[in-house]
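First, one chain by itself in structure tokens, the form predicted alone.
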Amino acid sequence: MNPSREDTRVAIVGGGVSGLALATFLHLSGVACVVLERRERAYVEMRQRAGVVEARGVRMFERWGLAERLLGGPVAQSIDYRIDGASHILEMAAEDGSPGRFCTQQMLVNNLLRELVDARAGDVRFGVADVVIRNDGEGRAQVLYTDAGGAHALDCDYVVGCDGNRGVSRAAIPHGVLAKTSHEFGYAWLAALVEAPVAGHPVMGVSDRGFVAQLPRGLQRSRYYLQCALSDTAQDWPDQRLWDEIRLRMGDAAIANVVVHDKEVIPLRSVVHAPMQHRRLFLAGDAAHLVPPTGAKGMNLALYDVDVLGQALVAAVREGDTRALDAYSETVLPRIWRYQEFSAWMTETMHDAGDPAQRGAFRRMTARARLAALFDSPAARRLHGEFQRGTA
């Protein structure tokens, strides 16, 4: 059966975060595109992601004019990092005094599926399966995919993935033309969706029983974390054993066991692929790159990479000027690898600060001096919060 044939400008295969973000910028520029995810709305609607907007990316989006309609109120971040019990309270102010926004990655998604679907100003297709990218460089993109409808063939001037590590978008790129640059770290995450909101700060914390945080995911849920084993999975951490540790972690007898909606582990890396782009097709977020998420900077960084790319966009598309969207490239990689060496030092801070098995005691000392300079030291704080805050 031959395909059924459209066209538009911009083709964008994947429906998270940076996919609906980019669809906004480019409608509300005029710009004609297609967002294909492969999973239904409401599973969209639902799934959990880590993230929480940070200033730069609230000044984001007032340039793009989506602030107020997109975007929760101001709100001071802070973070309690909790050492061997004790609390230290970081109020991380970024240097020109600008708020961040309390606007979960899922909040945020769930308020672009509304400005997009439910206002019918975009066009998100849910459901789609088999994508295929053509992109030899002969003449326009094209998509190819099915759904429910059947078969369909998606002409298109450029193709945007943004469809995460596994995607196909990545993949449709030749061998040999990406490098990838990685790090694996050597342990990994317990990561717990509780129905449970975090009550006062965001907490990461060391022990000598290693690595433990709650960061919100919503309003009445939190995630926990736990440092553990590489070879750990889910069934080694029956929900017991896992309020038992993070009381011992946290050190606060008085958290109560509540419900887990889920558990999976986590390994700690961080991959970077480059160039972000080849011919017709672009990559932005996980797609192109992963942080470890201790320096809390997946979302952020995939929102800056949406955020040059669809200024590029427009201008390929409306002025016929594809400059920007030839060096889209060289213009995020330079930021990424400031993020990448924050989150770096930040998990290797973490770590090392707790469990001595793990690197041994020398480095479990420097690492509690390094935390102890950013307690006691404005400059220290300043610097931390910038980049906590993405205006550095």
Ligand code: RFL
Second form
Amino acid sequence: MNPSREDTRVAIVGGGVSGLALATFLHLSGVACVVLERRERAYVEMRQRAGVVEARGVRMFERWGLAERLLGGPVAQSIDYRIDGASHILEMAAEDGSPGRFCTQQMLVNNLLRELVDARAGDVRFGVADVVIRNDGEGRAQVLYTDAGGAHALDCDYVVGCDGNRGVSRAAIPHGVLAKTSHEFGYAWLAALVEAPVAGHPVMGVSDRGFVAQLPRGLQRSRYYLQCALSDTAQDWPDQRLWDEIRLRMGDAAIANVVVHDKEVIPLRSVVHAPMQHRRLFLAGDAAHLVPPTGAKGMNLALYDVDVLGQALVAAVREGDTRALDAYSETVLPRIWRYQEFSAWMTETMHDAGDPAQRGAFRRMTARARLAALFDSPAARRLHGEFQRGTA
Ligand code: RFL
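I would like to compare: after the form predicted alone, may I see the structure of the form predicted in complex with the named molecule?
Below is the entire complex, every chain and molecule, led by the chain shown above.
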């Protein structure tokens, strides 16, 4: 049977944070678009991930006039760098009054769905399968997909791949066009979502037993991250082992066992695929790059990509001016590499300074010297703060 045929300006594959943010901006700008998401809405609404929208992202939502509706969380004030159990509180708020916001990715995604789908009748199609991108001719592009109603073909001017690291968009770019640059850090994090809020400041900790962090994930919950071996699985970390290890690494015997909702092992790696475009197909967010979560930059880079790409698409569709679109990849890559550098710096500093078996006594002492500079040197602290806030 022939697929049903439809037409739009921009087809967005993937309805995660980047796809929904881009669709919201295009919708506000009067550019027709359709989002194709393989999961059902309830699943997308439940997915837990990042926790901080940096100052640059806050300003982007302010420009759209949606900051108060989309970003519910409190201002991101400070982080407790816990070194061998001793606290060093670093302020995150900028002197110019442009802080980030503690807003979980889940909260942002839910608010985007409410804004785009419920309030503005934006076109997000959940539960689609078999997405195929046709982007090889001189003419327009086409996205084929199936859903419960059968097979469909969506003709469009542009396709944006917002479908994450394991999506289909990147694979639709012919072999030899993209160059992959990547780095494996050699260790992983056990991520555990727990039924307890952060008491006081979010923590990034270093001890002889390795890295530990506790970051806010909403008003009632937080997520602990513990450095672990790449070969570990969640089954290697029963709850009692998890809590014993958290108390030791935090240097706080008073931390109580509470309900653990899920555990996941995340290998730490950095990846950039470039260029982030081919003909009428553009990649944004995790589809094009991954950063280790230490710098809290993954979601923020995804938002940066769609900020630049959204404006370029509007200029192309509304004014026929494709200059910004043609320059998309070279425009966003410098910030992507700055954030890769910051995330790698944070990752290596926080891990080398901990377990001496990791990279040896010399690296441990130089990493600790870097941390000491953060606490003691106003210049080092200022630069670090700029990266944390996304204003660097
Ligand atoms: P997403 O959010 O993964 O969305 C991709 C969407 O595409 C859909 N999809 C498809 N749809 C149609 N057809 C297909 N064939 C499809 N294949 C996939 C998926 O169902 C999904 O809905 O990617 P996006 O939009 O690029 O956003 C990137 C961010 O999600 C990611 O960078 C962050 O979550 C990374 N990250 C963090 N970032 C931060 O800025 N700060 C943090 O503190 C932070 N912590 C984290 C994180 C990522 C984590 N995970 C994923 C391991 C903590 C964790 C645990």
